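Next comes just one chain, in structure tokens: the form predicted on its own.
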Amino acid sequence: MNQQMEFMSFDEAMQRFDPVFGIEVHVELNTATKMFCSCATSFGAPPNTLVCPVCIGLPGSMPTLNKKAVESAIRLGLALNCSIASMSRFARKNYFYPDLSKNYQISQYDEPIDYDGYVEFELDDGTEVRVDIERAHMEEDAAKLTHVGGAAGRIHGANYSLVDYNRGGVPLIEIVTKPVEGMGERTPEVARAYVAALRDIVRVLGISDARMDQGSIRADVNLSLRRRVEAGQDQGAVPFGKRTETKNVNSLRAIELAVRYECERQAALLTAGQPVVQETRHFHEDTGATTSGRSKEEAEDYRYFPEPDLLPVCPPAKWVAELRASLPELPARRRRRLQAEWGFTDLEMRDAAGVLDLIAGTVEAGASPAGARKWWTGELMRTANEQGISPEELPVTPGDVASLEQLIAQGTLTDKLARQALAGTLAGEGPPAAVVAARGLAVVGDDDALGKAVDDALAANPEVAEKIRGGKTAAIGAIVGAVMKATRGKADAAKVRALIEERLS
């Protein structure tokens, strides 16, 4: 259904309506083999080369459960503060689509392995938020469809579609939130931060590479609006509105934009007296808009029934306890510990959030926390942003940054010279020490050489020298500047100043 309406600003939408959202996050596990067969899960293999009778659903083939996938599901559930089911069961989710060669997906329905959990995280300004988790269940991924022709790679208007079954059967964990309400105008920000928190947890657990650009994490964003009540009335008494589900949103920025757009679109419809259609929608990165997909099925439309070829999953309590004891330090706790150890303020810690691992690695390599933070949140973050890449992709290591800090501490480099050395490392000229040697960047520290440079500057500027002798100490800066120019910025400014004062005392 193509619904036309006037555009409504986000601020106006938030004055009239209260958003309610839920997110289904699909995490692709990094197991060596697929969920129910021994086919490899390598990314980027030629199409339809990682397949077998089981994962393409040939008659008579029988699935066998991947134990490592079950272990990953339990570890993730524990990290999400979930209860772990003593018995969970797989079901068949029936629907016809070219990416499912069996015409059903093996998933978990009413008996998931993880349930009733929560995630706590901070927004950029330090506000703490808790999102409750309804369930996290195991399932197999579908094949990958490539629609050729038409607009934006969608099936509508395509000339034909290609199916790659390599992805079919890859283990997934789907994490489903309970409805999240009461966030108001911060709803897009909260949605983004929640998925970022999940990504951080998945990475530290080591169960997925968490590459959103490669589809290792994909989010389906459900959103509805309900009218705001008058002051003093109970907002909870107002029923939820009709929801839409924006499918396969694959970046943090896209999640925020999709939520924001749907708030504006649905608010405009409701204000105009038009209904919101319960449907799936597609997000467009180029415009930040969503467009209609298909009507949204309810659970009964999938005709779930227990998977007859798989036994229930009954993890022993001892195994679950061992997995709990083996969990690594989780991101939120690690951030609190590092902040205490490093003495960072809340603002400094928030600024460091995107490069926390790099800062930690630099500190471990011998740099001071303040020095490591300065380089990664300043010069290196700026360079990464200019190149449109993440700081991790820069051709510089935490060890390089620690070496740079040590050269400054030894007096070999000034901050200005250190930036030149770093530029050389980023340009592929080698580690900082090699760049310093090749470019001749070391500070001029020889007393005779500095003394001659100071004498030459004083001789060239007799008027300034007289002012300094007369008590106008601010004029020393002019002589320091002349010496720095003569030494191409390689002199130790503090040492130069001391020599000037000594000469003119």
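It should be emphasised that the depicted structure is a prediction, and the values quoted were computed from it without experimental measurement. Think of the rigid core as the biggest set of C-alphas that the two forms share within 1.5 Å after superposition. Positions refer to the first chain, counted from 1. First, how it differs from the form predicted together with its partner chain.
- Core-superposed comparison between the two forms: CA of Glu120 displaced by less than 2 Å.
- Shown in the overlay between the two forms, fitted on the rigid core, is a CA shift at Val436 of 2 Å or greater.
- The Cα position of Arg382 differs by 2 Å or more between the two forms after fitting on the rigid core.
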Contents of the next structure:
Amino acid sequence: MNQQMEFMSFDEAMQRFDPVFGIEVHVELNTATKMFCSCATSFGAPPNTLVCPVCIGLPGSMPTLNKKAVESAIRLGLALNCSIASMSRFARKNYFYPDLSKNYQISQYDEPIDYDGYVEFELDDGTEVRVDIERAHMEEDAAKLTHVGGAAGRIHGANYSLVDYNRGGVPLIEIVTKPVEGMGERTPEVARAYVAALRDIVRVLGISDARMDQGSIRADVNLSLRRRVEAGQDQGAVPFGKRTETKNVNSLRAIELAVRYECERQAALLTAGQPVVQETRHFHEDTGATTSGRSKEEAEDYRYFPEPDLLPVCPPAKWVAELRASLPELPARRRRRLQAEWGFTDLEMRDAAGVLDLIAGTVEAGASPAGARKWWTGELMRTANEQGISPEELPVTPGDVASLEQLIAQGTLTDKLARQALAGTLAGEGPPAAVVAARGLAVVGDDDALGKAVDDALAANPEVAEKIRGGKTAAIGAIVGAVMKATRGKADAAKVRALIEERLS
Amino acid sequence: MSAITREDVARLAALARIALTEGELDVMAGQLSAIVDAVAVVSSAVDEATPATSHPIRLENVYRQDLVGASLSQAEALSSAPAAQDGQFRVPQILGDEQ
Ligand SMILES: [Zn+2]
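Same protein, different condition: the form predicted on its own was shown, now please give the form predicted together with its partner chain.
Complete assembly follows, chain above in first position.
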């Protein structure tokens, strides 16, 4: 049914409906060991070699809680402006699926470690947004399943499945937002920017690899629509519609697409007088579409109860205070500080958003903020875009760019020569100074050599020299050009001009 | 004053993948009700101000340091598996979705 139905354009959907969304993000921690046992968490090991009686759920085994994982959960909670529970508890979430060896997942239910926080971040155009955090709780990851037979890798039609428990029991933190309302047509963008902000925070805290492409950050997106009210009426008074949950949306782009798709799909259903089914949906990276998964009515009964094998987690206030005091500078605050230090305008800051760390590194290596910004947001960003890679992946370091700036400041390179030197570095010819030496790019700074080149040019163009003597200063350009040609562009044009004027005055 | 109905038991049994006969449903409903009623006596001894507790003594968690310890070998891990293949547990075809 869903496949055949008509779609509504996003713009029309937004005119008729007001979207409300919530996001659950799973962050896989980078602790050395698992949540409840001392098996290593390293990746790429042969299957079922990082397992023990606890994480394959053998009878009689008992979980022991990883202190570092709890520390990471507290630090993340603090960074998300959450309250930290003085007593939180683990609970068993019961369901039958072979990715869980015990038939339950140890998670947290009504007593999570972090609660009531918020994240502030900026959209691309500088609009400030705040998303409220309901809670962040600790849990264990599930095992990796491979479905064999049937359609490749799909569940339906599979003949059997293979289970690797190496990932089972790896620590996760799940961060749950409160419903986000009132974002209108910016909803897809806000959803993406929220996850990006969360990723940046996690990265600065150093508690996870924070790689969406490798599954260390995974998002589930809840979305519902409600009727848009007439101007002047209270939109907040309209109850939320039925929501869908789109699972495992694993890139920033996918989050934006999935939200957009669900807005269009649900709007078409509601407009046609059909109900939105409360269900789990799957996002397909290739088509940008979501398809129906499990209906929520069937099995959404996990029969949570307190985990009897673990005692309440009661982080002492002193520990929490120490963790708070040692938090690194968070991205939003850092951005504000750097802008003040560098004196960038809001627009310049926005242009620099994708290369902020690189600019910071370049400034730290001795370049001026304006110079660093010019190279990274100009030449280098362009080159990276052309090659389809991120600026970090270019074979140029912030140190290289700083040394390029230095070479210009010393008068060794003109802007034009600096571009050539940079091209050499990008081509793998080594740092700028080495390229300058190897390609002989340095400005002819030697006054005698430059003076001789000027004399030669004047001698070769006597009629031009005569014009200049006669007061036609516009003709100087021709001699400058001749000198630049003779030095293959390695002369400082202003200096050449001064030398010509000196000789003909 | 049976708190647990036959329907409750049927639902719980389905969730827990336990097959119960019609007769067993009646027996279990009666027995579980008796257990719940017995435990409910505790409610009469506490008032609103008494916090819920899951353990009679206030105990706190003790942490494990994040240091790698010994794991099982793959052969040991799979030694009691009903079926294995390519170093992995082999399980029957699964209907339904991952959580
Ligand atoms: Zn283990």
